[in-house]
Every structure is written in C-alpha cells, then in structure tokens.
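Shown next as structure tokens: one chain only, the form predicted alone.
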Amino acid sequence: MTVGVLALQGDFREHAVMLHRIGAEVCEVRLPRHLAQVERLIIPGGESTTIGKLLAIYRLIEPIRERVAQGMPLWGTCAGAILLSRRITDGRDEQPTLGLMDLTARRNAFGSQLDSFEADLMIDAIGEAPHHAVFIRAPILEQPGPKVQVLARLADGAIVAAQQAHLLATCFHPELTRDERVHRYFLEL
C-alpha cells in the first residue's frame, strides 16, 4: 500500500517517518501526477490558508475531490482537518478548502502558538489506552452532520476527532508522538 502525504507545507516529514516505521510505502504528493500513485492521502498540519492556496496553485483540489469520490481514504490533521471541513469559522473568506466532511472547523480555537497543549484522549476506535495528543494552534470541530461519527472529545466536550465514511479528521498531531495507533487506524479505512 502506498500512502501519500501532501508535501506542500507543514509537518509532512513527521507523517512520513511514522508511516515508514509501521511499514507503509510513502509518496510525497506535490502534483496531481503524484496523487495518481497513492491509495490514500494524509493532509498534514501546518497553516491551513497557505496549504489551501498551494492546493489551488498546484491544481490538486479537484483531483483530490475526485479520488475521494472514488473511495480514496483521506485524513487531515490539524490544518488538514480544517481543509476537509465543509465550513470554517474564524477563517478567511478567500481560503480554499476541500469541503468534504459535513463539519465546521473553528480555526485556532484555543488561541495562539503559546496556547498549544497536550492532553490524553480516549479514542475507542484505536483501543482502550488513552492517546497522548499534541495540540498546536489547534482547531476544534463543530456541528457534525448526521453521517459524521465523533471519535474523540476533550474533557470540556470539544470535538477533536471525527470520521465520515473513509474521511478522518484529527485536530491534534499523532505524528508528533510515538503512538502509532491513529496511523494504523487510517491504514485500515
């Protein structure tokens, strides 16, 4: 199985390292021809406006949407979760998005870089042990549609992981930990 990691901006290298560690082949996706080589795709954390603009510049928005419509699993972490969401609050009007998941993403929901934090999350889909999650200028997910399954919440009830069919969104960065379970879960979608 070849897993694509969108490599336009953000922490794509960390995802590639994690994927190699669990035995997956990795292809860095920068152009539509790279997308054609992968069976699933991860959109990493970074700056969602920048990644969205680069998706448009490199003409990747429609090819990604087409592949997802054909069943390709897609996972967005942090900025990637924002780009997967159908609606964005606290964003910019001109911000390009994929708009694939029936969710609203609230950008920088916890504040600035200084307000980044870590928390243990219970994610039943990956097992009983808590997942130690790293949140960096993280969004939260709101208003999930009827086909969206909430996978994880913070203690205050804020949604930080969700799934809609073969689409996965996490507001945290599993690639920055040693815990492989979320990546393994994505490979099984």
The other form holds:
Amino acid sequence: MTVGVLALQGDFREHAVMLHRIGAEVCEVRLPRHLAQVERLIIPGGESTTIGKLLAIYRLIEPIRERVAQGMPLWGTCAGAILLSRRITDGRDEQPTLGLMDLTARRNAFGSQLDSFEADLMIDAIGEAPHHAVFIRAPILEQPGPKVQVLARLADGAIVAAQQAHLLATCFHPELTRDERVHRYFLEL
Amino acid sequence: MEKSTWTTKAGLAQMLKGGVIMDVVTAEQAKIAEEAGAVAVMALERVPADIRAQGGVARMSDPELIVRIKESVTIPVMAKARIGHFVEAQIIESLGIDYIDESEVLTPADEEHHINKHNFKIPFVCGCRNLGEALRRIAEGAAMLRTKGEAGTGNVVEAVRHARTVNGEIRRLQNMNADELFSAAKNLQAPYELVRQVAELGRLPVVNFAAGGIATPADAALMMQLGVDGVFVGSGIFKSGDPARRARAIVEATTHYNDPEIIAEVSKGLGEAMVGINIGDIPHEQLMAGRGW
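The block above covers the form predicted alone; next, return the form predicted in complex with its partner chain.
Below, the chain from earlier opens the complete complex, with every other chain and molecule after it.
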C-alpha cells in the first residue's frame, strides 16, 4: 500500500519514517500528479497558514477533495487537523482549508510555545494503553457534527482526536513518538 | 501534563521544517510575511543589513515592538538575544513568544559563555559554522540550529561554506570506528555523547536551518539541496524591490527545492534583489559569523 505524505512543509519526514517502520510504501506529495500514485494521504504537522497557501497555489485542494469523495482515507495531524476542519477560529480570515470534517478547529488553543505540552491520552480506538501525546502550539476541535466520532479528549473535555468515516484528525503528533498504533489505525481505515 | 519538555522544544522546530522564517521590523511586515507563507517571523528593530550599515552596539529589540509583532500574526514569533545575555533571554521568555535566537547578529554580551539554555522554558535556536560549534550549542540546550552564513550581506557564500562544513564533518564521523570517535570528540571540542549520537544518526539530533545571506529563491533551494531543513531570510526580503512577491517566491522555492522548473517560474520578474556585499570587502572585525565559539 502506498501512503502519500503531503510534503509542502512541516514534519513530513517523521511520518515517512514511522510508515516505513510499519511496512508501508511512502510517496511525498507536492503536486497534483503525485496524488494519483497514493492510496491514502497524511497531512503532517507544520504551519497551517503556510501549508494552506501552498495547497491553494499548487491547486491541490480540489484534487484532494475529489479523492476523498471517492473514498481515499485522509489523516491530518495538528496543522493537518486544522486543514481538514470545515471551520477555523482564531486563524486568518482568508486561510485556505480543505473543509472536509464537520468540526471547528481552534488554532493555538493553548497559547504560545510555552504552553506546548506532553500528556497521556486514552484513545479507545487504538487499545487500552494510553498514548503519550505531544501537543505543540496545538489546536483543539470543537462543535463536532453528527457524523463525527470523538476519539480522544483531554482531562478538561477538549476534543483532540476525531474521526468522520475515513477521515481522521489528531491535534497531537504520534509521528514524534515511538507509538505506532495511531499510524496502524489509519492504515486500517 | 508536562510543559516545555525537550520534546516540545525540539518538536516545534520539526514543525517549521521545509519553511522560511523571515526577519520583520514592523507589524505590517509581519503580516506580509505571514500572508506570503512564512512559517515564523523573527521580530527585530533593524534587519542585519541595517545593523551592519549603522554600526554601534546591537541589542535585543524593544519588548513593545516584539509584543506588537506577536499580536499581529498567528504563526510563531522569534526574537533575538545577545550571545551570553541571559537577562535579555529572560525578558523575551516573559513576553510569551515562541523561540529565542541567541544571535551573533547582535553584539555579544559575553565573550566566553553562551546562555545556559537548559535554564529556560522557551526553546532556543543558535548559529553554527561547523559541527563542533553546533554540538556545543546543543550541549548548552539549543533545541534548533542554523548555520550562520554572513548576515546582512545578501551573499550566500558563507551560508554554503557553513552548511557544507557541518555536513562534511557529519559524514566523516559516520566512517569512524568507536575508538576514533573519542578523539573526534576531542578535536571537535564537543561532548562525546553527542558526537557518538551524530555518528549513529548520520545527522544532527536537532533541526538545522540555513541563515545569513539568502536573497533569492535559488539561494533558498541551493541551501535545501545542500541538506538543511529550512531557511531564515533576514534582510533579503524587506531590502528588496517587491518584498511580498519575493517572500512568496522564496517560500515556494523552499518547498519545491528539487524542481528547477518551478524555481525558474517563481524567480521570474521579482524586481531588484537586495544589493549584495562581497565578504572580502568587509573589514575582518565587522564579520558577524566569528562571534560566538
């Protein structure tokens, strides 16, 4: 199975390393023609404004939406989760987005870098052991629509992982850890 | 919940990879940079080219300016402290911004000691010219590196020299056996543990950007092809004829650094680049890269 990692900006290499480790083929996606070669796509962490801008300039938004409509599984981590959400708050007004999941992403929900943190997170979908999650200038997800399934919340109830059919959004970075379970979960979607 | 861990400090730098960090001196410039696709901005009172032209002692920027720039954008904001000036660093940390650059562009405050960066919650980026310098900064707690280049010149030659030096030294370590690594650590004047780690990984244990002299999309792509993780552009954008276009072109060239057709396309009709300076024309004592050790 060939998994695409959107390689416009951000920690795409860390995703690729994790995918190689669990036996997947990886293809870096920078242009629409690269999309044709992949069966799934991951949008990595990075700056959502930068990635959104490059998605728009290189005309990737519509092709990705089309592939998703045809059933391609898509996962966004952090910036990727913002780009998957239909609504963005505390972002830039004109910020381009894929707008695929019935969610609101609140950017920089915890504050500046000084509020970045690590925390153990219960994610029933990947098993009983907690996932040690890394949150870096992370968003949170709000107002999930009826088709959205919440996969994980912080202790205060904030939604940090969600799924809508074959779309997955996580506000944290499994690719920065040694825990392969979220990647394996995505490959089974 | 643990805040400000090594993973979150080095992790933010991971998120900046493949991106362009731009020097800005006003909130308006910061917005132009964000709009052009910068992954972060460096809040400054003067860009390096002006610091170089005006001379005198260059210090941390006015906290009011840094805060104003922070409030004007949603992307990470960095600010510079003088080498060894840990109180400037404490002040910047208290402003709640995202990264400190302990920078040779400012006049050093300490000619012997860099800041002990382990004492801070905020992550630091530091400059390096070679592997030994890079590893000494990591030992002091730097969570990100950048090759120094020669800031404010619009001349990429020093950035190339420093990137090639660091990468060449890493490749040499990879070919050494365990016995040789001990003496390599001595020669590099770097901690053995870090030297061993670099030999094993085949790269630095933190993200490494290029800085100092990058003025065109081609310069940015050159540094990316030489193996850096991203680029800082200081004077190169707002000292050029059409900053917004040049900024966007450099962002695109950094993403598509292996695609000459795209780099050619974005390089068309960008207007005047900043006026460059030949390194040989700069009096030795005015070179910035030699500051720090």
